[in-house]
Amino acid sequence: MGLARLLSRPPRHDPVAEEEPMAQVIAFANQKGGVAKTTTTLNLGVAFKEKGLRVLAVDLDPQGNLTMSQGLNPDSIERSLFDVLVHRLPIEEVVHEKEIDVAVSSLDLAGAELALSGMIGRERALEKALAPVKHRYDYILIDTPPSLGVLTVNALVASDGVIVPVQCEYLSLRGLVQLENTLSMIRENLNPNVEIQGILPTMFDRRTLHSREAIEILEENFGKLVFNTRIRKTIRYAEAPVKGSSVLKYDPSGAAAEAYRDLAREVLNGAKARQHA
């Protein structure tokens, strides 16, 4: 065949580049621990479903809390994230169908750091990891470890977007600062479209003083960045997880359920603004 025919062929068809749209990515990171990381990817995740949505939780966190929160042990995990990042393993080899689909992370996750740091383009194999499966989904979370180090990197450059849970107190108000200036790097030279989402506060509890000027002094900063919902203490967050399964599916008719019902529709509901906009 010449070349001038081939050149004349029109563009193979593919259906999935043109009709199938992509997940939305969003990463919760915060390099202080403690801070409900885990909890709001799981809870959110499991929110999104009931609302008929697919959702691919990714657990990027060596000490592997998403995927023991679905009743997975990480101490067990043959295949992992690990082999996903270091070894180019496919991504689907570590999804596990549970309450949603979890990629599932184990202790080997621990040597990601030093094994990523000397390959070219360490900071986008979460990327390349995801491209293949982000037809399948409407929304893929991530969630980081409690650190802004390599894994962090690669979770900020894949995602579109960023939701940062912050604990009521002031403490923990001064790492947005840390986060932010990893972001504009970010931003700079890998990722140009990530953006902080949303600010989500944690612990909140409505009895204390400190907790209200916590909000207080989030919303002078941030406006309205900073969600509307707001996570309590409750006991349910602790004991869901004990259970291998998210509050929602614990406790359904609870507060604590709700307040992650009602996230997920301030997320969507942010989501649908910025189309428009």
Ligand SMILES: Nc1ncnc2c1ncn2[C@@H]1O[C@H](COP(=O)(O)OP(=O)(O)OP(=O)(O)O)[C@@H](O)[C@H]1O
Contents of the next structure:
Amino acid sequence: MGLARLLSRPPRHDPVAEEEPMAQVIAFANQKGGVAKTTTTLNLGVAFKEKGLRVLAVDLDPQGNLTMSQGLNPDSIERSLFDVLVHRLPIEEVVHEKEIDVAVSSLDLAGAELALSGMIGRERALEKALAPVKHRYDYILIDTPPSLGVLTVNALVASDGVIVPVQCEYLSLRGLVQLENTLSMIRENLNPNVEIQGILPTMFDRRTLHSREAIEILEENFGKLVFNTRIRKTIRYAEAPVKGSSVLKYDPSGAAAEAYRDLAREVLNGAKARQHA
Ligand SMILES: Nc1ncnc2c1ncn2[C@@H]1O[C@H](COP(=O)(O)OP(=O)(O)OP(=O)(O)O)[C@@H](O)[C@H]1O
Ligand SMILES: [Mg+2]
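Same protein, the form predicted together with this ligand this time rather than the form predicted on its own?
What follows is the entire complex, opening with the chain shown before.
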């Protein structure tokens, strides 16, 4: 066959790509620690699942908090995302079926930064690992560590959108500029499509002026990017992981669970609005 004919031939039929919709991939990122990235990844995931959606949560943090909060012990886990990213183990092999599917972390994931540093394509290791399972899920939610190192970069490269949980405190707001700079570098070099999908005010205490002012500053600077949902400060969010469960399972009819159901509705409506735009 001549080269011209070969080039004009229609692409080969790919049943998976054509028939099965692909998961929306969202990273939960903020290099500041303790702002509710993990809490949001898990509880939003479970809220999606309640709506009948298929959800995979990816614990990309060597601290393994998401893994722990589903009752799994990162210390006794034999194969984790470390093996997926560094040794190309298929991601299915580290997925545990809990309230939602969880691709687990373990302490050795801390060594992934170093192990990946010499590898070509190190920023795309997670994107590659997710590709074969993307048609099995509606949402893939990636929890990231409190840094902007190679693990977080992998998450941002693999994602369509980023949700940024922000503690309602003035000092927490400053870190957002650095995150935005990292995102523009990722867009220029690695993933032109990734964008902030929303900023989520967390640990909101409406009794304090400071909390209300923090939200005002957020809205002045980021406008519509700030979700309408506010996640209030309550001990429920700390209690649930001790029982190895989401707050939606731990206290299904409580306000803490309802807040993440509100967020799920808001994210789904935003996704619909974008489809029709
Ligand atoms: N809305 C909330 N009100 C009160 N406590 C909360 C709230 N959300 C989360 N927490 C608690 O605050 C702590 C930090 O939350 P979480 O682990 O989700 O943050 P993180 O951003 O993932 O932290 P890290 O940066 O260490 O990964 C946890 O003990 C969690 O249970
Ligand atoms: Mg965390």
